[in-house]
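Next comes just one chain, in structure tokens: the form predicted alone.
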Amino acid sequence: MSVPAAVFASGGGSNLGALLEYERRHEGAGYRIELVVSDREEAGAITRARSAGRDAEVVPTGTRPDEDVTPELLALLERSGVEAIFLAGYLRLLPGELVRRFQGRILNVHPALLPAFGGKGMYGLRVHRAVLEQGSRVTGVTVHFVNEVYDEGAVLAQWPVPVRSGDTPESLAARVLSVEHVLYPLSADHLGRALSKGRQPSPLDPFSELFLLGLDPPEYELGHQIRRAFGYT
């Protein structure tokens, strides 16, 4: 049983496009985006889930404040039956009134291991520049549930991505972007199955046998050769 979701974004919607695809893929996903939601009216993510139709809408934040916002959110998550949010580059902090409604039910993927490089403002090449900056030699993905302050969620996966000698925030940023692709939409059908059975999820163990034989070929292969970077082979 799918469990009705919504996708809430900023900008053109490549993690959105992620999830969709996941579910076209695999009959039974544990998820069905039913409605996609952003604050921008010209972002991309508007006219890639109406181009795949699926229902979208757009909900101004600006300096609206939450008792303005909160109760068009809800009408429109109500209207769609949704059961399950997963915030996409979504760029505002949602009201606290909404977390509190779907609480364990809102995932975020972040683009670093958390709770390295997050926090208000971390976000896009911002991140892949501080890791740099840094000197770190791992980066990563993050799936986490959503809270009410930023990136502070507990987590449900993690998947590290080496750093190369050599990266701009670019290039990592391309690396790292190809691995959310995976992870995120594996975490929303993850958690979509657990929800349907009336449970919350287990985290999930990307290094694991068992996660990759889930995976589609190429999906597999890129788990491997993660694998193999860190010595799991």
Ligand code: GRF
Second form
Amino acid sequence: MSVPAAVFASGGGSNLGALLEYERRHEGAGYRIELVVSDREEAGAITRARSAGRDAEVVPTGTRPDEDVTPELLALLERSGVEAIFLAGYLRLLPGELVRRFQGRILNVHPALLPAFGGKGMYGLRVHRAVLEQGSRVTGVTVHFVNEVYDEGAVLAQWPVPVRSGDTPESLAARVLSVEHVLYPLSADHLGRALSKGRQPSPLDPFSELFLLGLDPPEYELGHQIRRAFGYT
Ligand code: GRF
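Coords for the form predicted together with the named molecule, given the form predicted alone:
Time for the whole complex; same chain goes first.
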């Protein structure tokens, strides 16, 4: 059973693309994207959603107070029967009332290993710049539940990504993004399946062989190293 879902995005929407593609390739996926919401008419995510034949709505936020935005968002979600929300590069903090209504049903993807390199203002290339400035050798992707504070909800899945010598913020962003495109749809599927059985999901185990098979060789090899380090056979 697929859970009807909405994707919220402010930017290019490559994660939305990955979610749509996963849904297309997996007939029994745990979610179906019924609605895409953006705060910007010119967001690539809007074009992407419409060309995939999905309902796409622009809800400008800007300086509008939550009391104004919340009913509009809730009406759209209700109209599409949405039961789960996936944030994919949505740069606004969701109104508190919406977060409370969908508690345990909203995911976000962040391009680092939270709680490191997260919080207000940490998005896009700023994250990868900070990772390089810090001299970290490992970064990664975090999929987490959304609560009322930026990047602070419980973690559903994490995947490490190596920092290589000579990396620029752009090269690191591209490596991390390719892992987001694998981890986010798997996490969304996992949540959808759990919700359709009336359960909350257990944390996703990205070191399982099944998960690793979806990865490109460098991350696949890294995954195996981590499996061995954690004593998986
Ligand atoms: C991704 O890096 C994601 O981790 C962050 O915003 C970016 C969105 O990229 N939350 P895209 O619009 O999905 O290409």
